[in-house]
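Taking the form predicted on its own, here's one chain by itself in structure tokens.
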Amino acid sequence: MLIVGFTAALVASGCNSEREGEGGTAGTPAKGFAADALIGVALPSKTSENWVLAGDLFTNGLKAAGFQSDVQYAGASTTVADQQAQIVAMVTKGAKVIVIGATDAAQLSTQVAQAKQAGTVVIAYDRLITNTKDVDYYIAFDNFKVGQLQGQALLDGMKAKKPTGPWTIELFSGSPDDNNSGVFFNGAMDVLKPAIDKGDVVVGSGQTDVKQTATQGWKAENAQSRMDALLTSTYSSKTLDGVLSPNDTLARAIITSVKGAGKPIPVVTGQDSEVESVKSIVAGEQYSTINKDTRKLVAETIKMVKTLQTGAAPEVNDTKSYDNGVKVVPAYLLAPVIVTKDNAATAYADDPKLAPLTK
């Protein structure tokens, strides 16, 4: 229901790639606070390399900016209780800003209300916090655009391998408790649905709804299990040309499943530029990923915190698209970059960890 509601909000607001550049400032800035104030950062469990990297970058970056920091990860449990308790503790400690990468976007309204009552500014990081008026800002890469890039990469990759269709595909989406899952999926379907409607692309299993394609917890084992089942039920004699995967962890699980079944690897998309997936792309297995440079996203978030410290309103570039069910949250969006084997060296040229993998 959250995804459906958010989708409707996106449609109503004309959510597309033209969103970027909608200027202006919005939200209520803090009245300023001490230059060495405590800043809280509440992140989900360490389900991907980027969350681990983000924690390190926030710890070091906030210290370098002169702030005290309290950076916490939620546990590996399937509940949001850890993160709820961490946010409450940050409020109690007197955090002036709390940056939240939500474990469950819909279950933090009580905690962010407590933060607001204490005069704390709440920034939703990477994942929009839904169903509350008490989130001040949202900072992320343009996740609808991420989905569009993934959908286009899937089409491009299949055409490169087989110039004429129809092409048979399967669709995977992320965890239903992550608001971004529906945004990625809707962005991809914005590109894929016209081809499906024309008959150029066929979803072999017929599973085209975001609920049918969901991967609970973003867990690799859940994606691999579903891919195993799809291969058994649908592809005993049929060829699978492509798979829409929303991130790299799931992409590798899907490829593992296909290899285990002894079938040719289809075109598989991804996201996050994880080390093993970059290696796979260079080796010609995984077709694509998305470069969402966590260093830039954390740097922009800390820049937002520094602006709030002075009492000014931070920069936003989208004041229309991100309706969380209660309010439109002022957003600052960064541009994602599609990466394939062809442009990997260029895309990662300034990344000391990933650049050597493209040589």
Ligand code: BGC
Contents of the next structure:
Amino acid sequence: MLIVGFTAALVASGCNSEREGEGGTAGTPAKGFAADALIGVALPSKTSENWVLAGDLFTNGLKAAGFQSDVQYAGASTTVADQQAQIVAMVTKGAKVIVIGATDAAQLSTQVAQAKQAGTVVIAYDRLITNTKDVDYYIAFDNFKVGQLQGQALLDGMKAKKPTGPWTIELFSGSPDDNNSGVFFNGAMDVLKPAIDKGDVVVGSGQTDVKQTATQGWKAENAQSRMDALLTSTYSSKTLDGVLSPNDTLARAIITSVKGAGKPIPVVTGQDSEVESVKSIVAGEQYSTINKDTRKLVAETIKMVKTLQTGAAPEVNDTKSYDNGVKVVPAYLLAPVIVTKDNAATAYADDPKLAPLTK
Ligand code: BGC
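Other form of same protein, the form predicted in complex with ligand BGC, not the form predicted on its own:
Below is the entire complex, every chain and molecule, led by the chain shown above.
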């Protein structure tokens, strides 16, 4: 059994466009609110570039849409308590919608219950909030698809380098308190497990349990020290062909570790299209990343807020995949794009920050 520990959150690939019933889910006010109302945005700590980008985009975008905004990040260490307090403060200040990128998926039920009580709409942003009925909408890139794309990129990259297997890999997953970590891992395993079962792909260390693959807090230093340990325990004579990394921050930490040990760089996956990783891909080091354009995700979220402001029900395109343990949360999912050196120029053509890096 490879997929252990993480809650399976299987996302069906088909996205039928459908509309929520008038008024949205139970408890969602259908009345709308003032065009200059306060909108709260509670983001996790800045564990990757996407969160840094999101904060600025929300502040500017909500202002441009005529709203007042309160955009907060959880601190670096007391993340859960920080975020809980920030959400309560937003409710107290009368926020009409609170957009939440959860620092810990399962630790917000009391705070979102308070929000609901006050008639505030709760939107889970990028990361699902679990174990509560009090989350109205989920907006994200299709995270199971992200995992599948990472698994496929790992296989493709290894085949391109060494046409015949078996290939030896290691698996890394994200922080266990982030619901996305399990979704990414399950998506990747959906692609990798058949190859592992056939013996085409071998996990060199045998570490496939989530307790072993997890990276607490999505911290680079935790991934780097685990990779250091793996290289010492397993790869003194064996070749490491590939590493499943759930995001770019961890991918670069893994590459740093391998370089430090004087080993050839394996095929390493990633996610987020961080500047340093795009440079690394173009330089032929990191193999892949995922483009989940934060500009688009924030723009769609603000569109959702504007629709709620008018009193109408926002558009969703998935009403069956994101079961948070208490209910299936109506979701608006965007499509992630895999990026390697081959398609980087096309993938970032409309991104003024990343496009120049691909020239
Ligand atoms: C996001 C990723 C990000 C990770 C660490 C996840 O929930 O979906 O894009 O790399 O958090 O910040």
